[in-house]
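Let's start with one chain on its own, the form predicted alone, as C-alpha cells.
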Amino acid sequence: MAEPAVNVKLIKERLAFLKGGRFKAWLEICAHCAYCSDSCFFYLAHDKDPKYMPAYKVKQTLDKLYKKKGEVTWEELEKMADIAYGDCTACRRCSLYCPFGIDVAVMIAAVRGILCGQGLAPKGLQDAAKHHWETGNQMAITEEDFVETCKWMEEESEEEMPGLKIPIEKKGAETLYVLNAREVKFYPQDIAEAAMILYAAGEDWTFPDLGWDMTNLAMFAGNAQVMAHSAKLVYDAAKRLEVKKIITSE
C-alpha cells in the first residue's frame, strides 16, 4: 500500500507560522546539557535510554522539520507522530529544568499541530475534537439527554438532601460549573454528588445547556481551531448567563 502524500505546503506554512525569536533561539541554544532529563518520567521509566531525552525528542521532530523545511517522508512524520503523542505528554517538568528556560512542552504542541495537518493525531483525540466541533462535548451528547441526565440526578438526589436542585441556563447565577462529558455518559452521579456540595455550600449556581463540557482534547491532539472553539464555547456560556466566575470539575 503506498504512503499517504505529505501535505509539504502546509508543514511549511505551519513553520513560517511559527518562526519566530523564541523557537530560533531555543532550537540554537539548547546545550544538550541534559539537566532536563531526569525530570522526565519517559526517561526515568525506560532506564535512561537517551531517546527519551526531552531535547532528543525536540531534535528528532521540531528542529528536522525547521531544517528540512518542510520536505519530509510520511515515515519520517509517523516517526515524530510516536514521539510527539507517544514519548511525550507535555507536561512541562523539563522546562522547570532547563537552566535556558526552554519550553520543550511548546515546541512538542507545535509538532503536534503540524501531525495533526496531517491527519497523524491518535484517532481517539481526532474523534473527541470532531464531536465537541459538531456537538460542543467531546462525547457527543445532546442537549436533550444532557438536561435529562441532570433532571434525573436531580430526582435521584432529592431524598437523601431535599430542596436540591440541578439549575440550566439561569441567568444571573453566581457560578457557571462545566464538568467533563465523561461524567454525564458514565459517571452521573458525579453531577448529583457536585450539586450537593454547591446546594450545602449555598453557592448560587448553574449548568448552561451548551458549553458544558470543559474538557479540551483538541489541545492534546494539537487542533487550533476546535481547542478554540471549545474554550469559547464555555466562555460564551459565562457571558450569556452573565455569572461572575466559573468552577470546573477537575
Second form
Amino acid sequence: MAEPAVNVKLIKERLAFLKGGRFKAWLEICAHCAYCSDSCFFYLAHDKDPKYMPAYKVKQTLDKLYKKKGEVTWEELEKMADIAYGDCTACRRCSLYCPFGIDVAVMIAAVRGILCGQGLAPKGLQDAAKHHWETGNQMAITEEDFVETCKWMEEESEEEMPGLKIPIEKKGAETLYVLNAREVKFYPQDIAEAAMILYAAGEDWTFPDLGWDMTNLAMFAGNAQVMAHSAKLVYDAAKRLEVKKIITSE
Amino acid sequence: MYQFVTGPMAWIAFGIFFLGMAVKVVSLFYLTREKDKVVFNHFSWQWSLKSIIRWLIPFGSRSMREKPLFTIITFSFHICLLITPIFLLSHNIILEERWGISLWTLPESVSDILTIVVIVTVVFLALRRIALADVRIVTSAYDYLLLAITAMPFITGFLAYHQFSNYKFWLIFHILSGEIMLIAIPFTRLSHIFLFFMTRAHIGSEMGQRRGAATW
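Show the same protein again, this time as the form predicted in complex with the partner chain rather than the form predicted alone.
Everything in the complex follows now, all chains and molecules, and the chain you saw is the first one.
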C-alpha cells in the first residue's frame, strides 16, 4: 500500500505559527544535561531506556520538524506519532526538573497538533473529536437519548428518593452539572447517584440540553478547533442558563 | 597580531556580545508578546524570583538533589567560569591601563586554582556525555563544540600564565578564544546566561501563579 502524501505546506504553516518566543528560546537553550530523565515515568518504567528521556522526545519530534523545515516523510511522521501520543502523557513533570524550565509537554502538544493535521492522531481520539464536533458529545448521543436516559434515571430513583427530579435546561439554576458522555451511554446509574447527592444537598441544579459533555478528547488528539468548540459548548450552556457555577463529574 | 586581537577585534567581540544579546532579549520579548500572550496573563514577579533564586542555589531544586555529583560539578563550573575572568588580576591591570578602572581582584594562586577547576569540570562534563546513556542519546558534535569554545580561553590562559614554551602564541590564542566565546554567546545555546532568567521567570509564573505549584 502506498504511503499517504505528507501535506508539507500545512506543516510549514503550523511551524511558522507556533514559533513564538517560548519555542524559540526553549529549542535553542536546551543544554542536553539530562536532568529531565529521572522526572519521566516512561523512562523509569522502561528501566531507564534513554529513548524515553524527555529532551530526546523533543529532539526526535519538534526539533526535527524545525531542523528539516517541515520537509519530512510519512514514515518519519509516523515515528513522531508513536512518541507524541504513545511515549508522553504531557504531564509536565519534566518542566519542574529542567534548570531552564523548558515546558516539554507544551512542545509535545504542539507536535500532536501538527500530526493531527496530517490525520495521524489515534483513531479513537479522531472519532471522539468528530462526534463532539457533530453532536456536541464525544459518543454521538442524541439529545433525545440523553433526555430519555435522564427520565429513566428519574423513575429509577423514585423509590429511594421520592420527589427527585433531574432538571434539564432550567434557566436561572444555581449550578450547572456536566459529565462524561460515557456515563450517559454505559453507566446511567452514575447520573442517578449524582442526582441523589445534589438533591439531598438541596442544590438548585440543572443539566444543559447541549454542552453536557465536559470531556475534551480533541485536546489529547491535538485538534485545536474541536478542542475550543467542545469547551465553548459548556461555557455557552453556563451563559445561556445564567448559572453561578459549574460542577463536573469524575 | 597582538595589536589586532586586543584592539579592533576586542571591540568587535564585545560589541557583538552586548549588542547581540540586547537584540536577542528584546526581540524574544516582543515575539513572545505577539505570539505567546499566555506568558503574560499569569506573570508574577514573586513566583518568577522564587523560581530563579531557587535554581541559583546549589541543591535548591529536587532534580539537583537527585543528581548530587552532577550538581556539584555544574555549580563549580559555572561559578569559576564567571568569577575567574572578571576578577583576574591581569585582566584588571589591562582595564586599569586602558580606562583607569579596575575591580577587586583575586590572588593569582586562587585564580590559578579556579582555572583548573573550570578545565577539570569541562573534562568531567565531556566524559559524562560519553558515559551516561541518557546524556549520550541527546548529545551531538555541537555539544562538544560548545564545551570546547567555553574551555579554550581557560586552557590557553592557563598555558599563557605559566609561560609554557611560546608565551606570545598562547597569549594571542587566549585572547582570540575569549573573543570567539563572546561572539558565540548570542548565537548559540550559550545565550542561556541571559535567557535562563527569562525562561525560569516564565515557568515559575506558569506553574506558580496559575496553579500554586513550585518549580523546584
